Structure formats: structure tokens, C-alpha cells
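In the block that follows, a single chain appears as C-alpha cells, in the form predicted on its own.
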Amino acid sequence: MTGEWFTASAPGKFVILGEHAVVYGKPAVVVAVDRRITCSVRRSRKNTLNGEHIDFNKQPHFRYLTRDTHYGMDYVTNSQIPPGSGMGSSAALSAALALALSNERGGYMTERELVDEAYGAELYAQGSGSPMDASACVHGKGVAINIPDAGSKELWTISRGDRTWRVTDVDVPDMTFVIGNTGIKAPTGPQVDKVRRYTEKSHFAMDVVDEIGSVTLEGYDALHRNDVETLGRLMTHDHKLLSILGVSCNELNKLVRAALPYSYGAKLTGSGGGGCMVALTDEPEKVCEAISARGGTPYVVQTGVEGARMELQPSNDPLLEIPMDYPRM
């Protein structure tokens, strides 16, 4: 016998400022975007993912989130978020899967509980990282990490070891961003480890991390004022600092340079090593053309989107649909 389908979705995200430094407790600003991952679950005799047997040893996010599931399940995923791109595919998957499983079990999860589950899956799969992506994909809209004097906008505080992340809601003004995907899949874990090794060997690297934190605070103020010129300049400066940390690459630099003539600023977004860059612009068509001309895939993204949510179950069986690629970790 098979059970009823339960379907949830969560948005992707991009980092305006602060990636990598946020792992060390520094501030960051993250925005959810209108590209989502959808996950459907139902009880079944076997464990399948998109119609095929699932090997939980090769799917650590699934393994972690199903640790209390003692019966077979069918899982179907549809993704509008390119994997390994810095757009939060694994955090969105974790949030959507955790929410769908909770509802299948007849439970209810607060945003904070859902963040804890999604962040736990990220840590289990990657070994390190901050709750930034999980918070953005669960809450939606915009979130800031470790911004002083954010007042009543606080959502939650998460601590791990000697590091603490205070997450607050951000009102994101109406701005136009273009994402440029290099097409190079770059998992987060190895990039985070690269920066960790660098900071352990070099005081200079920690100075760069501190400067990224300062740039992020300036950028948060510019975002609050809707000052696109200052925010763009700081984004470009942040890209240079991330390049010093060794997490950019030729392909990312090429797309950033292509976008800059038509943008207020541009930078890599996410862990780097490939994946995506982002440009703040009033000329999205020209930025898209420039990115395409350099071999990238552009997306004009909308911000201010809803976070993780349950979806109305379609009348047809999700297994009968042809799913987009599930983001392999």
C-alpha cells in the first residue's frame, strides 16, 4: 500500500555580501529568489528517489532528514535551482524535504524548528558551515546575519561551538539582480575547508575575513537606504576580497568583468570555485547579453519571495512527471 503525497517547496538564495566570513561569525546579507525546489513524499513499500532506488549513503541530506523514518518512502524532487551554483540548492532541498516529512507524519514545524533541521542536514553533509543558507531558504525574503542594532527584526539565534549567528529579517528594496551561472559545479564543503586552512596558516587571511565583515556592515546600511551605487561598489570590492581568499576562479572573474560595464557592482555569490556570480543593475538585458557572450547562463531574479511552504497536491502523480535534475551533493 502507498500513502498520500505531501509536497513542500523552498526558494533558492544568493548572498549579497558576507559569504565565507559568515562561517567565522561575521555579518552577511542573503536574499531568497524566485527559483524553488519542490519535494513530494509518500509512504511506500520501498525507498525510491524520482522512481529509482535511493542509496542513503550517497544522499547525506536524505539520510539525515529521514533518520527517524522507519518505513519505506517515495521521494520526488523538482528543482529550478542549478546544483553546486551557490544558489542554495542543498539548503532549499533540506528545507522542502524536512517540511514535507513533518506534514506526512502529521506534525507542525515552526520556522526555527525547520531551520534547525535544514541546518543539521547541511552540517551532516558538509561537515561545516553557517545557518545562513538554511535561514534564507526557510524564511524567504531577506535575512541578515550578525547585524548589530537590528532591533525587533530578530528571527533566531543559533550557536555552534564558540560561534553564534543572530539572524534578523531584512526588508529588501525593489532592486534588479542578474545571476550568471558558470556551469561549473562547486560543492560548498571543499571551498569552506580551503578558507579554513588558509586562515589557520595566515593572519593575513583572517584580516581579509574581518574586512569582508566590515564591507558587509556598510552594504547593509546601503541596502537599508536603497543606495544602489554604494551597494554595488561594495559588492565589487567584496569580490576582490573573496578572490584574495582563493575562492573565485577564471570563469567567475570573466562573468563579473563582463557584467560590470552595465552594473552598479558584481561579485561571486555562494562558496565560489565555480557556480554563480550576481550583478546589481538597471540594465538586466545588457547584463544578460554580456554574460551569455562570455559563456555563462544568465537569470534575472525576483526578490521578496516566500520561504518554505506546503504546496497544494496536484491531481496527477508526481512520479508520472519528468523531474528536473535533483541537485546531487
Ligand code: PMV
Contents of the next structure:
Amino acid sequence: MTGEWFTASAPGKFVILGEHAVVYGKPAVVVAVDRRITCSVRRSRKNTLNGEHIDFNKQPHFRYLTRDTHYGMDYVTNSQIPPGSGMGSSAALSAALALALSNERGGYMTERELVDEAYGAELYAQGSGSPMDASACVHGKGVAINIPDAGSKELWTISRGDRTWRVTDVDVPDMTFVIGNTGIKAPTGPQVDKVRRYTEKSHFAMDVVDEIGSVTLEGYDALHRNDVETLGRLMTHDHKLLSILGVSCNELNKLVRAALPYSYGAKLTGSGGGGCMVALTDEPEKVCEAISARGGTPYVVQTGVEGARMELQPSNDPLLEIPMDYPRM
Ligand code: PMV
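Same protein, different state: after the form predicted on its own, show the form predicted in complex with this ligand.
Now the complete complex, all chains and molecules, led by this one.
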């Protein structure tokens, strides 16, 4: 006996400013994008993922999120977000899966409950990190972390150990961003660990983290003023600070350099070590060409998108449609 399908989706994201430093409670600004992961679930006699037996030991997000599911399930995922690329694929998967599962059980989840589930899955899978990705993928649009702004709406506050992240809503600006994917997959956990080891042994590294925090606060103001020149300059500065922390790589630097002549600024986005960069520009075609010419895959980002949501039930059995891009975290 198999049950009916329940399908949810969640968007990927990119970070305008503040990745890595946000792990230490510093500010960050992050925006959801028009690339989503869709996850369908139904009760089943077996446990399958995209038609094959699921090995929960190799799928920590599934293992965590199904910890209270004591029956077989079929899971089907379909992703437009390149995995391991700094675009929040694992947080988006976690948010979509958690939402689909709660609906399958006839439940209802608030955004806050969904963030706790998605962040819990991220921590279970990678051991450390901030609730930034989970917040952006659940809420959509734009979110700011630890930015004092009396005019913005508080979404939630999450604490872990001596760190606290106050998450607020950001009006997504009407600016053009181009993403460039190096094609190199770099999981988040090792990059976060690298920065942690560096900050533990060097005061200098902690100063760099503090400076990323200051740059992000300045950038948030520039964003509000629609001041693309200042924001772009701060993004490029942030890229240099992230490079000092050791999370850039030759391929990312190459794409950032290629984009800069046609951009207000450019930087890596997400955990780095590969994955994607982002440029702020009003010449998106030229930036796309420059990124392609250096071997990257460009794409012009649409922002202001909805967060995690239920989708209409697929008319076909999603298992009959072989997923094109199955996210491997
Ligand atoms: O590479 P992504 O999409 O997982 O983004 C990671 C962002 C970090 O700030 C590096 C880590 C975190 O948990 O905030």
C-alpha cells in the first residue's frame, strides 16, 4: 500500500555580505533566489530515494528529518540548485523535506518551527554553522542577521552556546546580481572548520572576522540607500577578507577578476573553496560573457522569491519522472 504524494519546495540563496563571520554571531545579509529544490514524499512499504533504496547513513539530512517517521516512505527530490556550491542546497532540501513530511502527517508548521527543523538537519549533517541558510530558504525574499535596524521586522532569534542570531526581514532591492559557478563542489563543513581552526590559533584571523562584520553593517546601509557603488566596493572588499581567511580559491578569484571590469563589485558567496561567486552589476550580459570565457557557468539571479511552500500535487507519479539533478550533499 502506498499513500498519496505530498510535495514541498524551497529556494536556494546567495549571501550579499557576511558569510563565515555570521558563524561567530556577526551580521550577514542573504537573499533567496529563483532556483528551488522540490521534495515529494509518500508512505510506502519500502524506504526509497528517487527510486532506489535509501541509505540513511549516507543521507544525514534525511536521517535527521525522518527521526520520528517509523514507517516506509518514498522520497523524490528534484533540484535546480547546484549542490555544494554555496547556494544553500542542503538548507533548501532540509526545508522542503521537513515541510512535506509535516504535511504528510497532517501537521502544520510555522516558519519558526520549520527553521528549527532545517537548521537542526544542517547541524546534524555538518556539525557547525549558523541558521543563516535555513532562515533564508524557509522565509525566502531577503533576511538579515544581527543587524540593528529599528525599521525591519524581526522574524526569529536563535541561540546556540554563547552565540545568538537575530533574524530580520529585508526588503529585497531592485538590483541585478549575476552568479558564476566554478563547477567545483566544496561542502560547507570543512570550510567552516578551516576558519574555526584559524581563528582559534590567530587573533589576526578573529580581527578579519570582526572586519567582515563592520563591512556587512556598512553594506546593509548602502543596500537601503540603493547605493550600488558603495555596496559593490564593500562586496569586493569582503572577498579579499574571505580570501585572507583561506576560503577562496584560484577558480573563484579568476571569476571575480573577470566580472569586476563590468561590475560594481564581486565576491565569493557561501562557504567558498569552490562553488559560486556573485557580482553586482548593471551590465549582466557582459558579466555573463566574462564568466563563461573563464570556464564558469553564469546565471542572472531573480530575487524576491517565496520561501518554503507546499506545491500542488503532481499530476504524474514523481517517481516516473527520473530526476535530472539529484542533490548529493
Ligand atoms: O555554502 P553554503 O551555502 O552552505 O553557505 C554557508 C555559509 C557559511 O556562513 C559559510 C556557514 C554558515 O553556516 O553560516
